[in-house]
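Next up: just one chain, as structure tokens, the form predicted on its own.
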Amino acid sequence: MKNIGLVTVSLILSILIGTVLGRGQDTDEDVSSKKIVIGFSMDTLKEARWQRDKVFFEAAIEELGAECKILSANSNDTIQMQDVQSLITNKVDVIVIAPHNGSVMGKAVQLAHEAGIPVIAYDRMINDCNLDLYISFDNVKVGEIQAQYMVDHLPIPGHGKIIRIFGAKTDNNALLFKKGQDNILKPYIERGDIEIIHEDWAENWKPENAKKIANAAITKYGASFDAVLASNDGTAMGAIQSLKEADMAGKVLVTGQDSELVACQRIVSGQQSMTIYKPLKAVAETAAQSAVALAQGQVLIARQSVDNGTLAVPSILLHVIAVDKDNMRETVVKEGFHSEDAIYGQ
């Protein structure tokens, strides 16, 4: 059985992640002759963002000379647990999980560890378990950037009435985005400069649920608000659909995240104000490289950690960038995330 160990070097804020490769009595020579297989259990492939993650991850694994088995649970916890069990049965070397519910999947980590398989949480934290590694973006920072952009770009900067649309309560990232937003908004709210007139959680991040939240706010308050602090591009889309029906699209600031193509198109057309560019290729490649390194028994260095309720999980957190119509070409287009023609048309 594979021995999974973590050594924390607190003085330099580095975490060495070591794995003694091999199951049972496999020798180094036996292991080196085997092709590494990485399992990737994904929450969903229904959104463009996650389709990109899959493509980038597959390409990176192939380039490293390994194989991957990718399963999608369609946002169903039961199916995702079955997917992980299937990967364990197939004796993959490392399992990467992008959880639908970060609390439910703690059991999956336990099952994988019982089989001697290390687990990496991808993009979303898995809570209350002895997780080996977390690879994501600084999601508190994402929320801070969203809120700061909104504060700075209100009709009267630092003053206004806003609607907040959070993500799925089951997604730990949604809580981190909210935490970051709260960090920025708290002093403005306490001074009475910013008022939150309506807020709610969009189940499963679905645009239609975000639209219902925006509809409820517009029904109650009419056009008497200045911004919609939406936590991602999907919830922004739902909010904008509601604003269109109320003849308010383009008249109210709307935030987002993920730099989806349709969101970038909405930004240049003036319907959405900003998004967050998260270099998905970089996070997918980092996850692939880390997974293969763990399978090979290499030592990784993670210079950050995130508490998941059980331990400070060794973490690799990538940077993000705020994108609006002023820097679209210098960010999303320049890095090849979307083409200029796709965003601006010909």
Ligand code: BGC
Contents of the next structure:
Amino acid sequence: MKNIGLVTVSLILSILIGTVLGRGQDTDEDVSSKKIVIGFSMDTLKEARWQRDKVFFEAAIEELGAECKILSANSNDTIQMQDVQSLITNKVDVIVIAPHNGSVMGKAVQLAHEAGIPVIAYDRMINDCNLDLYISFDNVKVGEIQAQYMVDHLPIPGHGKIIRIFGAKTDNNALLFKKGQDNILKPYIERGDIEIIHEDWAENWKPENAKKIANAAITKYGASFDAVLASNDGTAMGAIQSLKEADMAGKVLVTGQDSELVACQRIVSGQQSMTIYKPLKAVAETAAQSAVALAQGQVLIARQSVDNGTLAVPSILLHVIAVDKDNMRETVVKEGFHSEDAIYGQ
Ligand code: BGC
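Given the form predicted on its own above, what does the protein look like in the form predicted together with the named molecule?
Then the entire complex follows, led off by the chain already shown.
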């Protein structure tokens, strides 16, 4: 269990899931002879980010000598609920869920628990349930980094007119990104130094919905704003398409997140200003290792906790890094997330 041992303790939360959830009936011999199967219910595989998560997760599970069953719900709550039910019917040992809707999937956690199966929330929190473990990034920090970058890089730093594109309201992370952005923007807005001329939520994080939001701002205010505070690379892409049609691409600061290859290419070509590198390999490996450890009835120690409305969920939150054209090579390329050729060799 490479990573589990590395988790040092500030807030120690010990969880002996196997015992707590009544998986104690297997004998030692049964446990060691059975191949562990981990279910992974994903919201979507339509975005580049989640395709990477899937590949990293599969590889980590294989390296641990376990098996995984991965299902994707195509951004549909009913399908995701059925996916979890099917993983329960298949008697997987642990279920990992990247929820489309963090409020709806509490019911899935309850069903899994009734079947004695522990559940890990992957990247996105599942609210109001007795979730066993949450593995993600510091998502408030993501929002803070985006807003701070924008504030510092406005044509007149700390001053300007902006539009904001939030993510999917159904995704707890979208709320956390907004919260982090608000933390930074508040004093600037209160002083009147920064003015939000338009803002909206991009349903299901879709670029086409982000494009509509940017279109609405341009129709109403023309080329009068300095920045688009977009919450991820997909929404940045939608906004940039809209900016291109108005001949504003490259003239307006645009934020993002995920370090998608196309976003990195847009950054080096000057259409997008920044993104955020989230080490997906590390998050997928941590989830895979934790899932297998839980399946083996091991005690996991989480260094943090995050309140999901029902309990302080033991949590492992990884760090993120701001990326722009100046540190692209030292971050995304150095980490092997994308090759230099892929980014620059267009
Ligand atoms: C993830 C982001 C991603 C977004 C859209 C969020 O929950 O944290 O990395 O861009 O969902 O898929």
